[in-house]
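Take a look at this single chain, the form predicted alone, given in structure tokens.
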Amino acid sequence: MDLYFDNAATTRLSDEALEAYIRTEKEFFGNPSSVHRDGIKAKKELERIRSSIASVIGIQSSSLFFTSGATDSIASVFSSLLFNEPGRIIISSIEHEAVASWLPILRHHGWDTVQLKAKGGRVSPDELASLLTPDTKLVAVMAVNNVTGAVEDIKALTGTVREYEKKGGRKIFFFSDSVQALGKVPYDITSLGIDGASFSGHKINGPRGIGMLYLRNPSAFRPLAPAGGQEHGKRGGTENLPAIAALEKAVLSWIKRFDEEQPRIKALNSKIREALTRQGLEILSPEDASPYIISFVSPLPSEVYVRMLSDKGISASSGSACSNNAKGEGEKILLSMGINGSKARNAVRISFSGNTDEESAEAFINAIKEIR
């Protein structure tokens, strides 16, 4: 029976990318930029690795660049900022630290830094264009929120910097961290008009330590550091093959099992609510959430309760994992969203993926009777 209820922290590395990572290793082993026999091999293969994400996600393959992870491509777009004159940006109040974290730096640096309000988790288009100015030059939202699974309305926001664009004559580079979007809810990458977004193999059972970047126009992008010209010359360093390999495979069981999964996450997500909704907790996560993610207000100090759920066999989560080093952090979030201080406390996360099954929830729904 699996227990896990910390997907959004990250997921168990699948048998079948587990088993790409194994073979990739060994049959292609050479570095995919020597020019022997057998980096040229490994060249072939990281190409048609790109190829094959980039076709099933609906983009070229000359737009989606590997890197280490969601933070290292989040770091490749907003270190690359540096080059610029200053200007404004704006991101939501509620990012991931990934992207909050470099608000510092870049005002440090002379830029105008400003953040959007997100009541209720979600930011509004008019209040976006309320902040729009002649000198903006980077837009940052988060498709999903990674706290409260609230899925924003990434392609409205788009439209109205696109509106913008039309009166001022500048180009907007609009952002976003996908990490909780892919395979998780419906997510057409071109269609919602983005410019850049970033994702991360070990949400979705891939390895740890290996994500991808997406820039619509790669041309137009100046990374920091491009170090040996890796990657197109956007990301330096010598690829990983055998964790690309088997992010590939992550990446196609998600999209492939979609619409399959959908239905099944959903009813398990609604049977959870019910059940926590009986217990008198409140539901922090709107009801057209991610259904891979819930949020609720637990009747003690959110640290407490997580550990009383793992003293039953239960790992949940008391906010954004990649956070919880950080006091506070994922309490500020929920501040943010304008949920009030004592139920941000005490707010705690539980997290599905294709492992979560009927029997686990019911384990999750008899261990939260028990504990008051």
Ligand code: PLP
Contents of the next structure:
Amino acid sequence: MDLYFDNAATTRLSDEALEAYIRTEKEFFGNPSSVHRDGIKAKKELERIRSSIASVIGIQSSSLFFTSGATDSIASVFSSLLFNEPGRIIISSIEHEAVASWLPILRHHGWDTVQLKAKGGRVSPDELASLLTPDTKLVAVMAVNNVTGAVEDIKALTGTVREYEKKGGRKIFFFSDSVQALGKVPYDITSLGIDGASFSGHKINGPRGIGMLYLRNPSAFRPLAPAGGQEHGKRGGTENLPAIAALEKAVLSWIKRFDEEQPRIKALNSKIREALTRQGLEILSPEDASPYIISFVSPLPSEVYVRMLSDKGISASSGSACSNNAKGEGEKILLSMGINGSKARNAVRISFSGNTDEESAEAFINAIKEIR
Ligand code: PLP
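Now the other one: the form predicted in complex with pyridoxal-5'-phosphate, given that the block above is the form predicted alone.
So here's everything in the complex, that chain up top.
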């Protein structure tokens, strides 16, 4: 039985990902940039994996770049703005710190930064339309929120931006941090119409320290630090091939199992939502949120409640536990969704993975009955 309910923070490395990691470390130890036999062998494997992942995600392999995690992918995009004449950037007010922390840096460099409200967790295309200006260069809205699981209507938002572009005649880069979306909610990059996206290995049973960056039009992208020119000049640094091989297993596994996992996880989610409601605990996640995340108002300050769950062997989170310098990030996001301060302070997040089963759900339900 798996009592780990903090999969939005990080997941266990799967056995097949670990095996791929070890095998690749041994077999493909050459540097993919080296021109000798071992380097060429590693390079071939790297490009094989790039095509394999790109094809299951439904994109061109030339649009996919490996990074050291979503934070790194996001930094590539936001730091590249520093090459441009300052203009406006618009981001949602519920972005992860990996995105939001770029605002003061860009402001310092003369950028006009605007945050989109997300009442009830959702960004409105009409509000976005009202904030677009001729000097807007980038819009960033995450695909799935990491605190509540709210799924944004990215297609409608990119539609709004594209309509505006037709009038203004200038290209606006639409970025969507998709860490909590891949493999967890229906997600089709091409039909979403985005220009860039970030992904993370450790949220889908891959290793930590590996991620991906999608760029629809890589030739238009100039990274701030191309360094050694790896990753087709878009992200410098020796590629972490063993982690990339493990990531391939993780991505393929989540995408392959999507159709059977969705109804199973949705059923577990409903069961837990019903139990929370029976206990009189308010659920903060929208009805149609990602089935992998439930945020609710506990009867105690969240840190106390999470510790009491932990005493029962259950790992949950008091908000967004994926950043350690941003204490209260989850609370901040809930406040910007319009949730009041005392509810936000008592908010607890549980998040599932393929290892969460009926027994896990039962154990959680029993625990919440006992903690008052
Ligand atoms: N974006 C979201 C929505 C996340 O949940 C996380 C989690 O930490 C990140 C970005 C950062 O990902 P990484 O740990 O791969 O840098």
